[in-house]
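Next up is one chain by itself, shown in structure tokens, the form predicted on its own.
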Amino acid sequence: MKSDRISARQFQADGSFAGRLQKLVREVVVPYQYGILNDSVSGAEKSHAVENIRLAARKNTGEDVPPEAFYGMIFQDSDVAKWIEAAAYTLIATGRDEALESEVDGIVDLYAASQHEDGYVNSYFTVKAPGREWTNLREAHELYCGGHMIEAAAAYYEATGKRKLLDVMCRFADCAYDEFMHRNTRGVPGHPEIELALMKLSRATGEKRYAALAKHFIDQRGQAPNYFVEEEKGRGWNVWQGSAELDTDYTQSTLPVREQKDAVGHAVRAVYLYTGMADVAKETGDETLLSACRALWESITRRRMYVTGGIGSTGIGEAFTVDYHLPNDTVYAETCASIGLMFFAKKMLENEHRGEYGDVMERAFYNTVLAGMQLDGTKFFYVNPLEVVPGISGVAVTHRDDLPERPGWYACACCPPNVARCVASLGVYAYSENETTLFADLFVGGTVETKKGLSLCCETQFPHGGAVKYTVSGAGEMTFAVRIPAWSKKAALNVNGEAVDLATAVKDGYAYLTRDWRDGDKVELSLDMAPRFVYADPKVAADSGKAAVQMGALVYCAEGADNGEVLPLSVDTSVPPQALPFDAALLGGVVPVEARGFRAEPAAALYSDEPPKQTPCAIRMIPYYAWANRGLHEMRVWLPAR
């Protein structure tokens, strides 16, 4: 199959940002998810994700199981399918280990006992609603549950060449297959994802016809009559009582893919399947895929997008609302929706390679996504705020979903395990390769080999450093492709000491060096990390008059624990923000940054005819990152701008 994706045993990271983030996972997060999913964490958020499916397996052998021994959301499985994959990449990054291996085991053998004869597997309805398998793809998360489970069969495949699990999928994307494409060849899931498991299934097994039900799937969605709509005259159930009447755009199902123009509906949903959309388009050379993968990518980047990387402004079915409408204090910007943005990104960047791709890519990752995790590992955001106020943020009706400290576990844990996966596999989103050159799409420390033979070693303090080297050991032809970031504003190329010419070097925001590289060569990036302010399209009416601090690909927010009250804050925008020396000791090691401001005194009335009173100040900044990690504070990432 075409992919320009590298494999993640291509790239071992260093002892630099990523390496301790993966370090991180490995000894902390995998083994307290672990805990978590196994009902094993003292005061933690019910999980029993484990335990369905052991219920699963012992029904599937003929012990009387009662329905409601089932707990928690009908996709419980993909929390432990996520965790899995986010054990597998470990392995890869970090190392093979015996008793991580018996735990994955374990939970394998409990999954392929509880796989019916023909393949069929899930824990819900197999103790919860047997008979009504694939009756209600609408609601039910049958495929979303298989397609999480795919990719952590593939990872752990590849991570330890055992197939069990990979065979379990391989007889559940068999039973999916003639159920799609012999008897209900309408039906399509309700939560996209399966359609880019599906892709990476066929890649790992060389079986196309994986690769045809992803794209059937894609073809088939959106046609006309809706599919949703026939199938819940004749199914008789819900999963959730009283569900909502069918909202196409919710479901990505209200015109065919291939006619879609704005970002619509679930963020979640929606970004998964424009990943599966442009893997397809990959693999099959549709050009008019594409183009609707790219009409798709402007709509989300161009207007319905946080500074942050963050998407999905509403809580209200998690979802896109309308263009420039991105409020800070209400936001959703769920986690798993900006790692699936990178999904989609990443998989758009093997499409076509142009900068603004690995910039997004890059601005989800070091903002939000890296937000959605505590520094020690052990705390989660499922939404991801721009603006907290203690007493109203995750208080007020309004703003329930906007918590201002990240809770050890959800209800509803998509994100957690998302978290842990995407970070133990951040080498894959790094570099891509065809067979002609090699792309550093995001700056991570670390060696990477290549398919000609040759490695490259990255040295970098990215992202709190623009400097960055690559060192090349072996010898051969090829072209490497380095991005140059649109944040840079400055930036500096040289190999082996001697000035590259960017002018002529630098294509869609990549620096092509094609050459015969030697033993010992050294490419030198120099990025400009300098402190600048940003500022949001007037449109948007939630940045009116307001200024965001960004350094490098690090947008930075003002915390109470740095500045006390933050919203008397406003911050003055003829002095360039300045940053401060490397913290070793703040916040796991962080640059600070500082910028001129004013505070408002308070008022001795809740309105006046006389405007506050103004103080000059310092306000001290830190990336957002690392929000919520020292307490209860107010926090900002707009200030208003004098």
Second form
Number of protein chains: 2
Amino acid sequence: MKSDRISARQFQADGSFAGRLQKLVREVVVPYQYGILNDSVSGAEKSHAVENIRLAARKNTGEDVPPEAFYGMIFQDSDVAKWIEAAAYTLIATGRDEALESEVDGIVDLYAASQHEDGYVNSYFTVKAPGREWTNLREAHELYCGGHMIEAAAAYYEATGKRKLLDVMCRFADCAYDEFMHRNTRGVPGHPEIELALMKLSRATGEKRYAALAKHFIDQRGQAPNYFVEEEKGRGWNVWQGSAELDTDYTQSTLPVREQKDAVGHAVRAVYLYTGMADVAKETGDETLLSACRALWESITRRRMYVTGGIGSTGIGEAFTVDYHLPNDTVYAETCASIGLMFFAKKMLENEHRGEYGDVMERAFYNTVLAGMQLDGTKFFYVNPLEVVPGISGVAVTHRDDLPERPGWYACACCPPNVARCVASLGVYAYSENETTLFADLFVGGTVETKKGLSLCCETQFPHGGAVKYTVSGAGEMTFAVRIPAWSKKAALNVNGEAVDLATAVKDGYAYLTRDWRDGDKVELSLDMAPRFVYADPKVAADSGKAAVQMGALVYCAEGADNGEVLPLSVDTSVPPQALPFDAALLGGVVPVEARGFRAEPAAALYSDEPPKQTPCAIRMIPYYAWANRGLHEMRVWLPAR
Amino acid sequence: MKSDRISARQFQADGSFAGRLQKLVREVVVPYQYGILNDSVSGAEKSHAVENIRLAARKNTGEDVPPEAFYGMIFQDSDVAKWIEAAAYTLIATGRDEALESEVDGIVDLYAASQHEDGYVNSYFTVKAPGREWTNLREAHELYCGGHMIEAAAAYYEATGKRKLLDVMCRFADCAYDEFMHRNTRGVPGHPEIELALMKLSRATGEKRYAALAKHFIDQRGQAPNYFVEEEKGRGWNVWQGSAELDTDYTQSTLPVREQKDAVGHAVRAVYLYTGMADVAKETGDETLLSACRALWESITRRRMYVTGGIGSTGIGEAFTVDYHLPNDTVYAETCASIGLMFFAKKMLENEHRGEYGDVMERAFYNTVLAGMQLDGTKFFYVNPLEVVPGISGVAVTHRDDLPERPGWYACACCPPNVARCVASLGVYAYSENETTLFADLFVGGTVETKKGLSLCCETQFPHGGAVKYTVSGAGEMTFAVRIPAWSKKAALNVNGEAVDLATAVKDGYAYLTRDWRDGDKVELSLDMAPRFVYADPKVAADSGKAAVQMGALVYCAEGADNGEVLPLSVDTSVPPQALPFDAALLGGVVPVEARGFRAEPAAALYSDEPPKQTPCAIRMIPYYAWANRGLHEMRVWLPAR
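Other form of same protein, the form predicted together with a further copy of the same chain, not the form predicted on its own:
Okay, now the whole complex, with that chain kicking things off.
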């Protein structure tokens, strides 16, 4: 059964977990990142992103701006776009705010002024490489930046009703339509993103041509001869040295998308592409395309995904590698990739509501995505390792990407604003709906309005508690479908105190409640929050003989701040881990978990014949998302099991 | 107590383990590699090494040879040098052989003809880059190739008494002496090797200047400002693209050698350098230099060495990384590096006889060095992983170096001839001597002649058996010092049937027997060959919660050929592993070991809450050196312990 994303305006978080995160995004992250983008935060990596757009606007109006005035990545514009999108969702989530709107409007004015007459807009090409537009789709990120700005435009329009950026981006999309539907009809983007953005733009404007262009890009991708190989011939310039060695897997262009079975290449590109594919499949009813999406979903979630919902096993190409290769210490698991995995999961849900899509979306959000941001909202992880050892992580040449602490900002700053926009729009991921049904895909405290006029208020301490209570306002017939996570071994659901028989109510991971709802009706879901050990398929060499701990959706880790040295620890899996009382003062409020285990005594030599003496001990664990907030420590998600 | 290397001519192996290996080297490896070097083996990677020298000789005599006629690595000459050295030791080990000598003589004639008037000789510079000699010491390997050819010359002279190559290399060394003692006095080799070679040349010729040049190179290394940084300024050419990023650790030149405490950079370069340092320390009595050697020895063997005696934790720079970073699957552990570790150990023994040097030399030889060569002598590992998974090893971009099977030859073919020369000259590593004492550093079946006229015949099945019997021929006073390996928990030693009290006889890992020996005297050593579990320091993240198995000096591994899937296996360390009967038909004759353990049943999902069902099973293990001789399989040295 298909469904649609709700409008961000239909959801309002309360003061519980997600609401507090959104408040943090409004009060700290959005202003901090605005400062970064405007180069007014001292000590942070230079961004220059807004200045690039200002320079482009000046050049566009005839001023003399030297090419070398551009600074930063070729996709620097996208940082601004993601920030606008985050700001837009923040205006919905935490209320209209003139000061913030005026900041956004200021950037929108600059951006609009930088748009060429034909609708093309990109500060890199305007300032630094005029005349080279559209000639290096593989590397140059024009369609990627445009896609992000389209998403920003749609969000800002949704938040404020202001059309200026939306109109700018429609003109950009029209320009791209002309280029790729009429002139360069084989051209496809090196970094997918425009596809999912065009689908959003099509919905925001009602203009079918944008969806058609999205479908066109998807249909063209991977057709022989490979566009990127052809494009490069005789071009005479590349963005990055050595890019002459063209790996078509990196851009998911080795095969036509309908023939792709394995998730390969750059992980963010992959999931952005798959999201666009799933969206086009939904709109067109293209079963072949949906089948490819299902195969790629299985490739990721059954063979190439970390227990934290991280994806991308190596920093070499920020990429997937091969089945079951999931090293914990030299992982990539980019924050953006898990955000993209949420997009993909959400679009698969909109195609067909199956619990596994929601389960993975939840896994990615509550673990890798949230771990991407320091609890105070000022520092970010790009890479999310599942094991760090100070002195090795971030130090050894093999571990340069796998930092043991979050740095302030990155030269390539894709992740921080991505987390911000994801958190600010969490309601959109929490619910979907169609003519008959409201789906609760995530458990997020707050109120959702349905298009039918009913509203549901969700009260929960999730992810720290397993009681989820929905109270209906208004009345009318509707199906309410709530996900029963696969991790909840026992679950109880009742409506107005009457137990629902889950054996009959649940289909594909969702419990369906169809009623003529009355004002004040209550739906209560109780999930099994007993901490539990989790085991990886033994094919995962890095995890064989080990166990991880989960409580509900949260993956836990053992960190040095609680345990001293972590590497000598092993868990006793014969004793179930125990939840300790919720500790409001710890890491913004978490439920610590205690496992029983052993600590190996320090060794006398690098290799000994004597087994290290094992002393029984308690192992204190915290949610993975909260790691690296207390200084430099060893950390492990997977512990040897004995 | 200092000692010297014996001459290779003083030792003759019998038909046991080492003797059979030497026979294989003579009958298969040396002829096969001769074919490779002369490009007459079909299907193997092109070498062109001999042809390069032929071209250099032609050019040197005035013929027109185009630069592009050179083919291969800049250090291609060194493959020829190592082959000559292997051939030379083979002539000692398995007997004079006119056909082989004539092959060597043919190459020596070419090489001599390629020597410039000033003594300089190198086919790359002669053919491809004349005029650039000595201008890129960091990359250009002239001193490295020269060093290897000096070693070859000394060995061939030792084997045959023929001086032609020795004279050529004396002229080369004289040329280098002039260049580096008088003109470019700050210049040092990018790849150490010439230092240890000059020490050999000095001993072979009695010419002190060569030892002085070795000392000079060692003293100059790492002095500020860094020579390689200075050298590069304005040179305008590099051998390898991107080499502009100069990592001084890579060449062990960040600090003066006496201040170096950590083994860093390219592992082969490191141990070749340390060997030269230890040799100069021995000759000069330089305690500061010896102290640095001890610190570097500890850095390697206590914090940066695999249980197999492999060194170099990453393929990035073929290098050491940081303390306790010893990944099993993305390891480098180059065969040549373990050979170099044997050199270093041997030179440390010559400085001071301590058992740990012999223990490590033995560990490196019987595990990583031997694993470098297929049992049939025709294929070689450059990289020696401790864990392979077909489909990942050699396939994933992170595992490109870590092949699951030995290829035939390499474009960079340093390892195969290095194994050959090491095996052919094993007697040199097995014994050292001084005025009073003969030291038995390794247990190798065969007869050693002492300089005093006594000889000892060693009979043993080592490494597959722990009984070692020495029979004396001749008579006279002498101390016989035999290493008691640290791995042997129980050891018994008797002379003519009378037990020796090891508590008083053993000092620093050697049992000293001082007597007036009579013809027919017998020394019998019995070592503890009970298979045992070995545990790594928990600081080694890759091995925490795991155990390996050793029997005597041999590290064992579990391989798919015996066990099917290996990743689901864990060992029960409460039950000691058992040696099975020696199986002459298995892998050239080995003692298989059986451990008790468990096999995890196939998993239903990538991550499950249910622990995988563990079925008790026997785990069959083979010596690590013999792995990958039965097709493509999973293999693990370290198994999860429960």
